[in-house]
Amino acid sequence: MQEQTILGHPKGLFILFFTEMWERFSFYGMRAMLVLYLTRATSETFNPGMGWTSAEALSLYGTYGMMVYFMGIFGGIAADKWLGQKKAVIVGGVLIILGQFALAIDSLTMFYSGLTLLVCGVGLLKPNISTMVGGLYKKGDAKRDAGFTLFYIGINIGALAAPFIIGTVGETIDWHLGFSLAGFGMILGQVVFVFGGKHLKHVGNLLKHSETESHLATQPLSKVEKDRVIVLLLSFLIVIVFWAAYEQAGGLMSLYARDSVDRFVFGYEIPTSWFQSLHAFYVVLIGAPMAWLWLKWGKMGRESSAIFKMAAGMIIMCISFLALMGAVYDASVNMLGKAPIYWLLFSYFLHVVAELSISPVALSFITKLAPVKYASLMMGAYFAITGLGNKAAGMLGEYAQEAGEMAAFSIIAVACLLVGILLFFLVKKLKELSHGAEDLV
């Protein structure tokens, strides 16, 4: 029977797209909170926080981060070997959930047991919805890069509407509320993906259920598997510093957004937890636009393939914090110690062509790569590579605090520049160990 498409797409695939939509409020709704709840004064009258320094919440702002990813490694190892990557997005989901409505709670407690619950959840659902996307297309199939980056438009439209209702509402009514609104947001995304479970019975089940692919299991890697994995581990390392520098969004430059940015327009201040929602409204502005300038770049039968696309990615991203530095020196020179606000948007919209051209591209180049028995595992190692930056970015955070923001972003733009240089070197090396796999594209 011919399956059922639309917009040329398999029907699985919008399941997905609600799915991680969804999931994707929560987790943007709390992150767009975190930092300002855990700095807010807890002599405050009115919607007191927890009173930690700066330094301590970027701490912990990078420590979760890179345990939330981190703990990918093994949600992807137990997809493959216990649940199979549908049950694991159940499971993931429901612990998100509890971890949401944990924070609700007015408790020291409850908010590291709710930390714990998130860092569970997301470990589960977030490489195994990923790897799910994949599944939906046929090797070769020259649609996956265009249904990785509506997938990823999906993720974004709920990263965009998180930071506007539940960071609006944490920061202006009540912290608490802000968090059980991002549970609500998480039912959502399960009920879509449970009702719309009839669209993926051919994707995400367990490997052992199969005959064909319990032999593929149990064979060693061949000489090809060997050396695309190789590929894959160098790309990760590309993966640290580009989480590095694009994390300090939520964490160093939200600070930076609420002490040393004028944040009024037509004599409005805008809330400080907006600002999370840049980088999501520019990539569901651009996202489309983008792919389309890839594919005709690809067409004019100029480089366009994934560690490329990987490398310029990485020079986009070291001017961005080059336009950081000159907020800095503009808040410097300016009478009232504050950097007009165009520099945040304009670094925040290369942010995103940069975000644009490696993190898309880096899901779909990791199910093309991945051998068949490791693939959930090998997207779930990625999620924890981008742990690592997370990590990262919140010891670069602090270590601002000490030596300035200026420091901090000229260590991130040179590690950016050298990076990107050096994969323009290894352009030519990396697709032929990847034997072929660019041609799937």
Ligand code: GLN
Contents of the next structure:
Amino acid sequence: MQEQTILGHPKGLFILFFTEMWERFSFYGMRAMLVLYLTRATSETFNPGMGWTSAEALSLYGTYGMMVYFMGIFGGIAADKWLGQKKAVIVGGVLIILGQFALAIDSLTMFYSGLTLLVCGVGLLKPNISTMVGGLYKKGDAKRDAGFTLFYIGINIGALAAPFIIGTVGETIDWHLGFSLAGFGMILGQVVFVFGGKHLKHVGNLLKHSETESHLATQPLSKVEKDRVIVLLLSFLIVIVFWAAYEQAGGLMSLYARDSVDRFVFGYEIPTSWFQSLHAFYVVLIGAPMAWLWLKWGKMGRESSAIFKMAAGMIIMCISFLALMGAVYDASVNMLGKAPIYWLLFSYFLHVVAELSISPVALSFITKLAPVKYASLMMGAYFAITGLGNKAAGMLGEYAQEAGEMAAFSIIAVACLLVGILLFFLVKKLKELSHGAEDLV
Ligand code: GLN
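May I ask for the structure of the form predicted in complex with the ligand now, the form predicted alone having been displayed?
After this comes the whole thing, all chains and molecules, with the earlier chain placed first.
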């Protein structure tokens, strides 16, 4: 039977698109409120918070940010060994719903239980839904990368809307209502996933249950598979540097925007928090044109392997930090000590050009290279690495408090440049080690 498609992609992609859009809506909505809720005084008569200090709140935020992604390893193992990706997504979704509603109850025990449930839930859902996207495409299907870009746009629609809707309700009406909204968002995601199940029959099932592939579950890895795992692990190490740079946006760059950037545009001062939505906004704006550009670049016969795109992304990331250094310089020579806003807008834009050359590409790449029986584990390991990148980002931010922004931004620019150059040199070797999987762009 011919598979039904929309825009040339399997219908299942759109089920995963909307499920993940709602999951991210719930995730980023909760994240937008977390620090604000923690630091608001308990003595406030309107919408009191938990009365933590900023340092305590940021520390919990950092630990939570690392844990949710780190748990991806266990989410991946659970899917490969016991659940299969589809069931892992369902169980993860239920845990997320319970977690958000636990946060909606005003009690410290419920607060910590909620966070724990969210860490486990996201750990189960996030890597496994990403692996399922890859499962929709046959080996060598040129649409795979574009499918991941579409999926990534869905992620960012959720991320873009969440702070405006959930954040606003939480901050201006009631925190707990905000957390409940995040819970309802995930319920919608679950409904889409369960009702759209008929388009996902052939993906995300436990290997042992699928008869044609049953021998794969017990076979040891071949030489080719081992080589491909090496390529993946190497690229993961590199990806840490990218996320450590990218995640400056929520920390150091945000403080910089607040204190050292002239945010007046036509007489209106842009709130610092709006910068938090810039990434997602740019992804939705340029996600499709970027995917098209890379496709065209490849069709012109130019090198367009995943490793090459990642290398290009790292160089672009380096340029984005050069732009930030320009801002720091401008601020230092300005009488008021403020930099013009265009540096920041430009830097965020380049962040996203780099992100789109690395993040969805990496997801797609993993589903091409990972041995079938470790497919979910490899995806989980990737998310764990992004969690470490988050942690490194926080440490760099702390370093900047003593050494200054110029020092931190230049270290990041140099690190991105070096990794980019290294990757350019490794393209050929890593493609060889990928044994053809890499050509399937
Ligand atoms: N922003 C993307 C998302 O929310 C990527 C996150 C990541 O890979 N750590 O899915």
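Residue numbers count along the first chain shown, from 1. The structure presented is a predicted model; accordingly, all values stated were derived computationally and were not measured. For the two forms, the rigid core is made up of the largest set of C-alpha atoms that agree within 1.5 Å on superposition.
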Point to revise | Rigid core superposed: L285 CA moves 2 Å or more between these two forms | key: no
Review point. On a core-based superposition, does F151 travel 2 Å or more at its Cα between these two forms?
Key: no
Review point. Is the C-alpha displacement of S254 equal to or greater than 2 Å between these two forms once the rigid core has been superposed?
Key: yes
